[in-house]
Each structure stands twice: as structure tokens, then as C-alpha cells.
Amino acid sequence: MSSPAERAVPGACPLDCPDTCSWIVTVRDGEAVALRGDRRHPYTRGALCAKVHRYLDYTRAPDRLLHPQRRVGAKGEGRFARISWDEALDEIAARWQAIIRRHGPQAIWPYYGTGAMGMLQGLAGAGRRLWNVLGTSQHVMTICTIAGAYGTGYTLGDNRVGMDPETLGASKLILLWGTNTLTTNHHLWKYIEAARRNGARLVAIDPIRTRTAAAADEHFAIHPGTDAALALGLLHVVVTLGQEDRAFIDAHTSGWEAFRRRILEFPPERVSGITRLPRERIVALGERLATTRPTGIRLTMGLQRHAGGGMAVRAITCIPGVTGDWQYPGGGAVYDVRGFVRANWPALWRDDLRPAGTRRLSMTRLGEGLLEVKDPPVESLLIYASNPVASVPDQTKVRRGLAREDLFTIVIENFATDTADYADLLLPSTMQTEHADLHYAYGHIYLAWNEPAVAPPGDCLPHTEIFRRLAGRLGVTEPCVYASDEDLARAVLDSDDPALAGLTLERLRRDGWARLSVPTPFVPFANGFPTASGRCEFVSPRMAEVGLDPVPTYTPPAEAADDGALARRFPLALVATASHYQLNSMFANVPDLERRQGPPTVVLHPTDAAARGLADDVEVCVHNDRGEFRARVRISDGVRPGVAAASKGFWPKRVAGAANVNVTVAERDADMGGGAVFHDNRVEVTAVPSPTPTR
């Protein structure tokens, strides 16, 4: 029996992962003493990942930031002196008011990332009301999902909808396309295993033999950035066999004849040349796809991080429209399901308060924004839930921008990251066990409430409270910027959408989580799509309006598919995968996880290693014209010839060479939404000379 001083507090993991695990914090005498997954949750079922199961230790780490600080050294040195919250807020208010008088509010850029995914403390909510009232530049989240979201939206009518992942247990053929499920979405695996026990075949399509690909029945080691060509080649097999579902096509799709003509442009022999996969394997998978119902496709964000990424996701999400799989439980494709949470976003964000014409600045063009944008120039950057020195493209350019002496930079953080080292003011924020938040997921259809379990340590404050206090210092009179966390949650839940019926804050606080009010099994498009036509749109008028090909096609990557001069200089197509022990750049400073992750590595095929005279564990320089980073070679046939694989997320200052993989990545856009191109990157790998021995 629990003691009177012990209580169980429901919450949810805040991190950038599809699973958004529900958890329970055990609190004894005001201290969090245990953390476990909530076994009642139908999707996450009590399991936590290798990164999160010691989250309480993370909150108590000796290097955690606990007090506001002001820079006393040069930018980038990371030398600070402690100050009070009053001093920090007064300085921000004075500096911002001067900037606004000189250049206007758009000279201020609130810059945030996916370090916190909640509706209140994270990317969906924190601060947006205040930024709208002030009229600052708008921050555009281009780092993760946006190209694929656009591609999904052009096909299905909503950027973030798809099949319910829980129904994959009913699939007979499962394609895991560009996703390492066992590392980045592991709660889905139990549904995949259930399907396999019932005879389903599992196919992984990925340039790298990941943990997931190794566990699949088949692995298709596709060349990076050629996924759209494979999708069209598989459909070519379906169509030439006459296995398209004409009844579904006639009733629920538009533009079939134009799409059919496009499919016929991609016979397996052409697709083999593009993807570097054997023709006979493409045909065999196409035949299986043609005859297996239902087929479920899980795709995630990695495959759309190249110049043709949006079109790739569009082509893949059209497959179930041709095969008719959208009508079955276990059929369809899923990229992101947040679109099913039709919450009252206008009430939360209050975009109606934003002045017309405020400019938009892209997250993944930070270097450009700081060094090249004028009229007005960016004079102040406020960074929260983000570590851009480690996580955005063109690391060298980003560092140059952050080093500007005339740039007033505020960083809100839990730890002294590489980005924090460039701050003029460094402010400590709470972690998930210390604040309230409301969560939805991009990998399942449940909402969760995170109740604060313990008091914050030191002077740490929630993002929402920091912004309320800042609004007061700035003299903002708009009442909505001072709303409590509970009032913000109630506002966003106040929706007339049937899927949110009965999902009140009170219910979520009582139970910890709730499934959307949708049928079980949830087959969202059996009777229509949320497009203007009500159909799955093989031809998209909206794409034509913005100058894109309205019919799904293959858009080559800008670098990865190159076989000309660029490839002769930089022969290897580099992809940077998610780590099993880090999440983006989070946990990279945890000694135990850092040890388990090991130093940065680059995986090369034996033929590529031999051509360079490289052996296992040799230190190398991975480089192109944009920059270089150090890594250790790992030789494996888990990558195909011509492809190199590294891991993202390392803090530059904690690794040899003080740079990570993003130093080589271009500050360039994908085809849709301005998405990042992390996997559209060519490099060379050369040995680091051994130091000359000293006498």
C-alpha cells in the first residue's frame, strides 16, 4: 500500500517521436522517485524507450541549467555569470523595445524547434499569442515533416492524415518505407508482429540495413532519394497485371487516366536504373502488392529530406488509391495522423492578432536569415526547444550568423548546448515532470495530459510562464497573452469536431489520456477524402496552381542521384540516420547514453572502404565544399556501394573536430514547403593522417 505522502502523477513523453508515450511519475514527499510507462494505454502499453526510461536522472543531471545567466566571454565560448530573472527580463524588454523603435518588431525572430512537442510548452503553442501581438517575424517549421506533409495533403486533402497505425495488425503486406521502426517508432512493432503471426509479409525499403530492415522478411536497399520512382514502378506492375481496383478508383479517386499514363512511363527496367534495385525484385514486389489485400504502408520523415521529397510522399500515398487499400482496416498509408485532431487552433494561437504582412523566416535557413536577410535585418533571436548549431543545415554558416556582435540572442534551455554558448542571455526552463502540457501524437490517435509532478529546481520556469512575464515587462495589454496553462488547454480543446467530443481537460486530468472519438477499427477514407473533390486526387489542381506537376512523378534529388561532375568530386551519397540512444540532439550529453552510442561513425560498403584504403575504426574526415566532420569508419554491407551512413544528433563540442554531419548539409529547400534536404548530400571520405611522433 502506498504511503500517504506517495502519489502517482500521469504524464506523457514530450519528445519528437511518433509514439508520445503515456507515463506515470511516482512522487514521494515532493520528490519524483520513479518513472514507468502507463500500462493502461492501449498503444504504448507501459513501454519506454532506451532514451527515456532514465528521464528522471536526466532532470537531475549535474550539468542542468538552474539560473538565468548573462554572457561574459566571447560568443561561442560559453562563459556566463549568474543574474536574476528580473535582470534578464528587464534587459530583454529594454533591448527589444529599442530594436522595435529602430527596425520594427519583425527584426525579432522567435526561433523554436521540436525539443518540446506539447501544445502548450512546445512548438504548437508556447509564445505564439505573444509573437502575434508584438508582430515579430513568423517562424516556419521546415526542419522535419513539411515536404511530406504537403505531398500527403495534395493527395488526401489534409497534410497530416492517413491510415490508423493500430490497424496494421490486420495487414497482409506491410511496407516500412524509409522508417527504422525499432529505433524511432518502436510501439508500432507489436502491431507488425501481430500481423506477421497471421501471415503478413514485412518489407523494409531503406538505403541502410537498419535494425528494422534486418528484422524484416525483405530489405530493398534503395538509392537515397529515388522512392517516388520505386512507387511508380510498383504501380506499373499492378497496372500491367490489370490488378488496379477499378471500382474504388471510379468511386473515390480523380484523375486516374492521367495518373495511369504517368505510371506507364516508369516500367521496372527504367526504375531499376534509377533506384539501383534489381528489376526482378521490383517486379516481384509489384506482383505481391497487386495481389495482397490489405497492404499497409508506414512511411516517416527520412525519405522526404531531399529535393523531390514532397513528390515522393505524394506518389507513395497514391498507391492505396490504385489498389483500393484505403477501404480496408489494415490498408492504406500513414505518414502523420495529427490532422485527425481538429482542435480549436485559432483559439490557442490567436493569429487574428498578428499584423497583416508579417514576414516568414525558415527554420532551416537560419544562416541565411542571420547573414543575408535585410529590411529589416534580424537584430534579435529568441531560441527555445531547439539546438540549431547541432541540428540545422550548413553548420559553419549558422555559427557565423550567431557570432554577430550586433545580434541579441536569448536561449531558453535545460543544458549548455553548442547553441547556448552563443547566447547573450541564457535562461533555464522546466522539464516535463515540472510543468503542465497537452499532447497529441503523430503516430497514434490519442491525446494526453501531462500533470506537473514536482516543483521546478532552482529558478527554472515553464515556457508559458517565461512568456507571460516577458509580456508584462514589455507592457503588453492584450489579456490573452496572460492566460493560464489550464485556460490555454481548455481553449484548444473547445472544438465542435466530433472526434473531440467529450475530450475535456477534466477528463484528461482524471485519466491521463483518451482516444479520439472515432470508430474502432478506424478506416478514415472508406467513403471519401477531405479534398475539395471528396476524392483521392491523382491529379491535384492545387499543385497546378503553384506551378508543380499535378500528377505524381519522380523528382530526382539535387545531389544524391548525381552521376556527373559533382559525383566525381564527391562520390558518396551521405544519409544521416536517427540514433538509438539520442533523439535529435537530446541526450547527447548523458554520459551513459553517450557511451552506448559511441563516437561518430561513418558506415561504408567494403568496396568503397577498399577503394580508399580504409580499415575498420580508422579516423576519417567526411567532407565536401560546405565543411567537414570527423568520424570512425565502420565497414559493412549494410549500406550499398556509393552510399555512406552517419548518425545525426551529436553535440559538436563533444566530438572530435567540433562538428557533426550537418556541417556538410546544404541550406537548400525540398520541392514542397521549404523542407530540409538532410539526405540529399554528396561527400568524400578520406583518412585523417596519423600525428607525427615527437622526439
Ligand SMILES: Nc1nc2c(c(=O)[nH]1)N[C@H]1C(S)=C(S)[C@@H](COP(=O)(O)OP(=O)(O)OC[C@H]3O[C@@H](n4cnc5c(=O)[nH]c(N)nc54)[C@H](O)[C@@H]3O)O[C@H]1N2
Second form
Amino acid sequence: MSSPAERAVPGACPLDCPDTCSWIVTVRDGEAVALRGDRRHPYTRGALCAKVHRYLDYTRAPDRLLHPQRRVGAKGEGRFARISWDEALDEIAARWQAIIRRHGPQAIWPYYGTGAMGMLQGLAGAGRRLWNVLGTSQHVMTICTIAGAYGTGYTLGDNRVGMDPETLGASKLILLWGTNTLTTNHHLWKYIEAARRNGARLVAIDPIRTRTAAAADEHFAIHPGTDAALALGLLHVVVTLGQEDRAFIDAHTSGWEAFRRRILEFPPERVSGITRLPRERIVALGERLATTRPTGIRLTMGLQRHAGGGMAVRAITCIPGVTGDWQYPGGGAVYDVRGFVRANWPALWRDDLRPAGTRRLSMTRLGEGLLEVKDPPVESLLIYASNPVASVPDQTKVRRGLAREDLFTIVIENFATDTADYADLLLPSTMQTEHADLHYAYGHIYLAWNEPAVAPPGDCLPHTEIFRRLAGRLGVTEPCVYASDEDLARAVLDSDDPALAGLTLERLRRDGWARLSVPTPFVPFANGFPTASGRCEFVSPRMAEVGLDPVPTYTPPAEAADDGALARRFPLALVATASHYQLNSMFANVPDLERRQGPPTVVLHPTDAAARGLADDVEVCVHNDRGEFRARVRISDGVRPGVAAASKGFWPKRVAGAANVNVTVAERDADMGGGAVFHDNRVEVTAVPSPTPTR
Ligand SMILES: Nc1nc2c(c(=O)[nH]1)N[C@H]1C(S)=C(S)[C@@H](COP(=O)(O)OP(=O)(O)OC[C@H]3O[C@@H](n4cnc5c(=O)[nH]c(N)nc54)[C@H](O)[C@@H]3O)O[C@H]1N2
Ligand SMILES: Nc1nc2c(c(=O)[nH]1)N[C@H]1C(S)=C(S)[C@@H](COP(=O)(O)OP(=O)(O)OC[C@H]3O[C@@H](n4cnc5c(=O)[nH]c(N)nc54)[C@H](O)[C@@H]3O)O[C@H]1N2
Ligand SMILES: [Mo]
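Could you output the structure for the form predicted in complex with the ligand, given that the previous block was the form predicted on its own?
Every chain and every other molecule in the complex is listed next, the one we just looked at coming first.
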């Protein structure tokens, strides 16, 4: 029953997930008393996930940070004393002014993560105007999607476009390719189920028998990092059967003859050797692909966390160009759809104010950035919405960098993470029910407005307000850094793009969300592509320009498929995937979810466990030359021999051994965009006590 004192406030989940749910907060007497998924939202349909449905409790957790603090212990120790915002901001201004005088503004690295995804408070825009005006180093988000984004862009012309995932309901064959839908994108499942009710077949391609793979009609347990070879092998079958769509190829693609020659280099027997899948199964899936229209392919970030990740996404994204699936609702491939939101990004970001030539620093090379980058060295780090100690490769190196006594580190957080423990100043940020934000999604085509529902607790402030105050302390005279949240929202929505027609702030405020103004069903490339040629580019002139093979090919992983010296020392290819009850490192400190997630585990095939004399549930040390972490053994044929599975997101300080999987992951780049290679890793597993103590 809603009483006069009760309000329903529309909002949206800010977290790094394709689903970006719309929610409704019930507020009574200034208190948020309920939060539920918006039932009217076609994609959310009232359901939130296992992590977020108790978001209100999360905002009121006893360990929530409520006041600015200054470090009193050693770096990494996590001992702090309370200070005021005035003291904190004065200290930042004084330190930064001195750093800028000595080294220039590029010695400051604003380091943001994926904890908040919005345009005002999150990675889509927060702080960007101020960093541009100051001329700090630019932060490049290499941690998540970038290699696959480039792979998509070279093929389709925009890094972040693909089929509309909602049209998967019309597919007759669905390939879930390197994506764990039921854990990482679960609102998509209802469209998949709708397709299955209409007779669609569901195939999962994943080295691990995830809950998604287990729920599919068929699971292809591919060897990690070999997907491009499988894509080319499937197309080999299509071409051998003469089932390529000639009319579509002629009208809407470029480079077919060169691509066809490349495809013919990948017959199923060769692909079987690379992917370690039986030849007959590759042929059978190829035949199914050749004869089933429409085929819809959902891929996410898992398969591109490899040395050849960009090329893999490119090769897969070419498949619907050959089969002609791009012309049908339910046909095509999708990695990300944010590119359809052609908002007024230049007005929001004001990159025109950035000094020419400011350097770019890679998020996943934080250790290198802090220890090896010179001219100028990084003297100050301002970390917000990120927990790099838990999430970034080469944890030991990251810790060494953060421990530098001369580094001035500011962390803006909701909780005292392992990263926060290294802060000189630890500042409390608002959470989603306490601030305004504007969202788009990487898994659907709706925008959402998040109205603040309650007053912030303690001294918590939104990023926008923190950065306005900081600008004032620094004496910045450029007026655009003082824009209100509402001004920022209006600026980014002020676009001539037809897809944004009518999507005003007023309408979003009233309804909470709105679908892009595009036809239903949305079939974006039936009549062409946003490339320079207007075609799906099987041969990419842009790739040739940067020295990449312009024709889709198989780029082997750096470590995962090794069978030489590295494999003799570290026989297991380790994949470290999304945890069901965490969101990256978020929620790992929520006792109920921590209990449901259980301790860190490593899944081993029975033959690999037996070869090491390991029984189920024993504690082991998982290690390579970079470091080691502790885990419990889970023996299962859900991984193939030679492959092991762990999961991401544990807080090092909350687990045995004080390290998580990223202590073993290399800082190396993927083939495109400097993407991270989390799943391209080799380890050995040994019963504890460990043979290689590293700390
Ligand atoms: N519950 C939960 N949801 C999440 C997240 C989370 O941490 N927890 N993270 C969010 C974020 S940040 C992102 S980016 C997305 C990620 O979403 P996903 O891409 O679905 O997540 P991952 O678990 O990294 O990878 C998916 C699958 O790829 C498989 N994989 C690894 N290597 C290969 C390969 O070489 N080939 C193939 N075919 N498959 C491979 C893994 O075994 C894994 O099952 O999910 C978001 N949603
Ligand atoms: N081994 C392995 N490692 C991985 C991956 C993998 O597949 N395997 N996946 C990678 C991927 S896909 C990603 S995206 C990265 C994510 O890495 P990060 O971007 O570092 O994300 P999180 O670790 O979730 O840390 C986000 C932090 O933001 C805080 N936060 C949330 N909301 C707010 C807010 O409004 N304001 C502020 N100031 N803070 C907030 C949270 O408390 C949390 O500590 O991890 C990567 N790490
Ligand atoms: Mo991510």
C-alpha cells in the first residue's frame, strides 16, 4: 500500500553488467524501504540478480565508508584517522599543485574503474572534463572489452555495435560463445528460452561447463584461446557446402575472395587439432550453421581475454556476413551495443579542452605505470570506482607500485578494499540510491535515469560534487567543470541522432527509462554497415594500416595453447572467470554472498587431480613464475584435461594466502587495444605447503 508519505523513485543498477537493470526504490519518510526491479521494463521485467536484490542492505552495511580519512599506518596496512572534507581537499590541492610545478600535470593519473558505469558518476564521464582541463595523463580502460571492441570495429565499423540481443528470441540457432549468460547476463536468458520454445537449438562454446553450458543443448569445450580457428573451421564447412549467402556477400561485404581463401586454409581436421574438439562435431555444427537461418551469436568478453582475443571476436563477427544473418531479426552477432547511443559525448567530455599529445596510460598495466613509466613518473594516483589490487594483472607488481613512499594516492570508495589500504587519503563516495546518474547499457538498447532516492549517509559525496569542489580548490577558471549534474545530463542528451529523438531528461525522469527510437525489431545492418565502405569488411584496410593481418585469421594465445617448455613447467591452462555471487570484486565483502560464493576454488579434471595426488576439497597452492594463490580443489569433468578453472573477484585480504588469481596473471597485452589477457595463463597446482613462497 502506498501512503502519501511514500514515494516510488526510479533508478538503475550502476554496475558493470550487460543488463543495467531498471529498478524502483520505495521511500518512506526519507528512508529507502524497498528496492525491486522495474516490472514495466521490457528487459529487466521486475527481476534483479542474486547480488543486487539486497542493494539497500549493501548501502547500509556496517563496513560502509562514511567519512574522509588520512592514512596513519604504513601503506597497505589500512590504518586511518578521520579528517574533514576541507582538510582532504586542501591537501590534494597543495600536493597536486606542487606535483604540477615539478613534473607537469601528466604526473597525475586519474584511475577509474567499472564500479560505477554511468555518464555522470561513472566511467562514461565522471571527472573527464576536469582531467582534460588540468591536462593529466589519460586513463585507458584496457581491462574489460577493448580487444574485442577493436575486433568488432574493424569488421562492422563501430567498436560497440551488433545485433540487438532482444531479437535472439527469433533465432533458430543460438551460439553462446565464450559467455556465461546465466551468471553474467542472466536477463538475456528469457529471450533464449523464448527461442527454444520455438524450436531453436542452443549451443555453448566454452572451455568450462559453466551453468550456462550445462543448460545448453550442446556444449563445445574448446581449448582456451582457439576460437578464431573454430570460427574459420565452421565457415569452411559452410563454404564447402556452398551455403554462403552470395547475394548478401555481393551487396554488403568487401574482401570476400581473400576471406574465402583464408577460410579454405582451415579445414575441420586442422581446426580439430587447434581447438582440441572432435572433427565430426565441428563438421556437424558447421552444417547446422550452414542451414539454420536466423543464427544469432552472443559473445561477451571471456573469449577475448587472450593474446589473439581481438582477432577471435573479429573472426566470429564475420560469420553472419557470410551466412547473410545480418539481414534477419534474430540473426547476427553481438558483443556490445553501446555504439547505438550516439549521444553528445563531445559536449559531456569536452576533450577539446585537453592539451594535444597528453599521454595514455593503460589500466591493466598499473604496476608498470607506477614502477617503470618515466618523463614524468606517476607521482599521484586518484583511484575511483576501482579495486586494482584485486582486479588488475600482476598483483605483486601492483602492490609494489602502490607501496611507493613518494606516491600520493587518493582512493574514493564505498568500502575499505585492499586498494583502499594503500591510500594516503581515503574518501567516501555516495552509492546509487544517493546520487543522480544517467545510464546506457552494453547488453540492451534502453537508457535509464537514476533519481537520488535518499540523502547520503555520513559525509559521502557524489563524484560530480567531489570533482567540482576539487576544481574550486585548485582554482580552475574554466566554467564547464562546475556544471551541475542536471546540466551534464542535458548536455549529453542534446544530440541530433534520430535514435535519441524525444529522449529528454524530462521523459527519462518521468518514466525512469526509454528505449532508443529505433524500429522494432531492430535489425541494424540489413542495409549496410557503419564502415568507411558501408560494408561488412572481411578485408580491413584499417588493420593493414596498423600492421595487423587485414584478413581474419587465428592468432594463437601466448600461454594457453603452449605445449613446449612453458607447458612442461606449468601444465595447466588457467581460466579465471566471473563469480556468480560477486561482480568483479564487489560484494566479496558481503558476508551472506561471501558464504554463498564459498572459498576460492580451482576446478581440475579427475586425471589432472589424480596425477597430482589431490583429493576433492584439499587446499592447494596455484602458482607460476609471477606468484601464487591458495584455493580448494574441486574435481570435475566440467573442465577438460590440461585446463583449470578459478574465479575472479576475491578480496586478497579476505582469503587464505592474501592473494587472488591475479597474482598469477601477466601484465601482457592482447593483439588489439592493449586488452588484458586474464584467461591466457599457465599454472601448476600443488598441495600446500607451497614450494614457492613469494611473500
Ligand atoms: N555474476 C557476475 N556477473 C558479471 C561479472 C561478475 O564478475 N560476476 N562481471 C561483469 C563484467 S565486468 C563483465 S566484463 C562480464 C563478463 O561476462 P562474461 O564474458 O560472460 O564473463 P567471463 O566469466 O569472463 O567469461 C565468460 C566465459 O568465457 C569462457 N572463456 C574463457 N576463455 C575462453 C576462450 O578462449 N574461448 C571461449 N569460447 N570461452 C572462453 C570462460 O570459461 C567463461 O565461462 O560480466 C559481467 N557480469
Ligand atoms: N582474473 C581475472 N581478473 C579480472 C577479470 C577476469 O575475467 N579475470 N575481469 C576483469 C574485468 S572484466 C573488469 S571490468 C575488471 C573490474 O575491475 P575494477 O574496475 O577494479 O572493478 P571492481 O574490482 O569491481 O572494483 C570496483 C570498486 O568500485 C567501488 N565502487 C562501486 N561504486 C562506486 C561509486 O559509486 N563510487 C566509488 N568511488 N566507488 C565505487 C566498489 O566498492 C569496488 O571496490 O576486473 C577485471 N579482472
Ligand atoms: Mo568487465
